[in-house]
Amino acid sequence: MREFNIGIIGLGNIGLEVYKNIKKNSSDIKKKTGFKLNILKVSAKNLRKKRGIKIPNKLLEKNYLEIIKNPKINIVVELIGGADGIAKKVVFDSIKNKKHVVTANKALIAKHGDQLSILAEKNGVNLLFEAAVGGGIPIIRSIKQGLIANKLHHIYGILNGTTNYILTEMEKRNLNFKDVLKDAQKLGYAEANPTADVDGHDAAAKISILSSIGFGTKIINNGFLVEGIRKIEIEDIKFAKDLGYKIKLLAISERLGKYIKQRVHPCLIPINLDVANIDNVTNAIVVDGNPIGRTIYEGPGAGKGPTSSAVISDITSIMLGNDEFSFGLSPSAKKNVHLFNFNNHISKYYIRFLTKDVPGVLSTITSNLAKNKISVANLIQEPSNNGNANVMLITHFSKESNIQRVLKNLNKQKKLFKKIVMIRVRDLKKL
């Protein structure tokens, strides 16, 4: 019988559990597979961390490096994170020293995916990264088999756990940004320093290389809008759920001729659109294609087990022999594409303005409206409050960089307007 070594370098909770799952299942992969795989060393910034397990001494590798030189190793897993130190010399070398590759580090293969795919074919080992993205979902396996026999034109979904949780918190509990992250935190949902997740970075390096395997071209992983969720507030939810709209954060990318459009940010989403009633830290990702049409993926897309899962399922794929391109193609029939120039972007808007309850103030807004071509379709105000209201608009139509004019103009009034607040709006006719 054949067999496979693996060295896994990292052992945090996905390192640990990989390595737990490994273990506790390597009668059930030789059974599926046909081949034996074995854990041949680990290793980790320390070794003494008491971690619940008993790794043996004799698996246990003090300098990583000796695990990219080590001849019997086949695999190398990656689970550091970070895009670039330790983690970028241990994809670079394990690939150089001839060895396949899994990782779920989606920053890393944001940033360097493409250089280490036309490394990784001058080779001829695999570099697979399933748990980059969606977690538990096999979004990428299904993108680049699955629907080898479409021609995509849109993905886009929930890809952030941490974000949707407190979006979805704030609306039951009825709590704003701030206390509803600090909640997320002690669960453990959200990172003591949260910028990756609330600013939307986390959801853009992951669209990225969906986009670049849904679309067969270069990555595209910076120059696009990333958005995220820090400045919305309970009102905001509020007047949307009133108008039938629940707010999401989104990643989108959509093919248009020559043309990537791709982007994170918040958005207001029908309540009967597919992904507005995916709550909590699970993800959802929407696929449409040609032949096939719409496809939607569902399930967790963070956490130890559904990462595990997706790791040890790239591993028993090499050992098949079911990859042979990160991306889906040859590196060299990646395309170089041009990034959409989001200005001409056209969609409704929701904003909302915190104004001093004065005289002037709603004509200020529809008059800077109507200067820059903006209509308005739904306009709700509220009584005053301390000296304060709120103003909330839903738009027709409207070019992104009209919006960008009027809302400049309008921040410029500090004595009038305290706060503006703007969401684009999903619509169903205009996706």
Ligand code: HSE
Second form
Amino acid sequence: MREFNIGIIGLGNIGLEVYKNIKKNSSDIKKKTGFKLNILKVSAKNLRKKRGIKIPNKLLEKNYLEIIKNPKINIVVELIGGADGIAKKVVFDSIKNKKHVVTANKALIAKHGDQLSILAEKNGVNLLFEAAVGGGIPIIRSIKQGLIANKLHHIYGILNGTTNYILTEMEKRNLNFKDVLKDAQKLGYAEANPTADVDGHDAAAKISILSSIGFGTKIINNGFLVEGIRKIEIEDIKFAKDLGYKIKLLAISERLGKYIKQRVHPCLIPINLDVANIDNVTNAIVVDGNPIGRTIYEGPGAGKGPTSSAVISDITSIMLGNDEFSFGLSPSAKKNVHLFNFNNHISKYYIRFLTKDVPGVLSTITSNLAKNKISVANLIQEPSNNGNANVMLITHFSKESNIQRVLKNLNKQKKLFKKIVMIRVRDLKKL
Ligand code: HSE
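Compare with the form predicted on its own: the form predicted together with ligand HSE:
Then the entire complex follows, led off by the chain already shown.
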């Protein structure tokens, strides 16, 4: 066969960009792969929508089911999104019809990736999803192929551009979360329903995928800690800065013997740590393993250009005959997961109490900490409005379960504590 035919299902921002970039670069693709790449069909919910370019009528397919059945199509490109619904049907049925599949759909892969990779192997086709993690950064192929000789033990980074943009703007413009979110929505950086990004679910799906690839385990797609950035206020960012920290939403996965410790939560990170200065929508991922040591990958984590770059890289990888396993190893070789019990996590903790400025507040806080074997490293109090005060502290290394017990006790005292914000501190000495 001297040519490949693809069908693109989903013509939103990304689908359209993939279409345009394949058209624009078709002669380069031919030179670099040795094959001609034809877009045989495209399908979208509304084919009549104005898209600013003319797509020939013969390419337009009203019914996506015709694409996944079309015997001339070798590769189906799913760009609809969503863990279930049409996207799921497209991907499952295409593979059953022995078509290679390329998708940018992290939610679908995080939820159904194990099952899909088994199906792909059974049907002798590729299922590739480079665009699902880190936008344009070729992180999946780097781990699967570039680092194939390594045993990885640590993968972490900033995997969500929207939240990184919000945190950057909060700091730059001295604004609160809600105000920056509103602006970000107006500018199109955040979705009208921002939950997937701001509550950490998007980053969670991405670290689930990387963790499975990096550690050769089945996908952990629930039961692990996922916290977003809604609770963070400008006071937290300022206090962190005064102590030499930045606040970032990190997705982290570590291999600790047979255990995988995977989580997503905001962190105070030392200003001189690699990912502390990755701002705006940029993503950065640190991958640590033996024998290579520590490597960092940085680049645009979202947007139509970077995402289309990753999608086309998957398509051409199939054309080049790279018979890749979806997760870097045969699905039957994937190990079962033993998830680390996060109650045993050890960290320094930042805690801010918005409290009534009355006698006894500090002693209530410190006696609760002492009772739970938590020792304070830094403490500062600043008056706030209406007779309130912010008491902010950083603990020495403490156990998560002890911190949770303190938070539970003090959160019950509603008359005294109006708000309690806890953020874990990522200290270089103990990652
Ligand atoms: N919503 C994602 C982000 C981009 O903000 O990073 C797509 O993965």
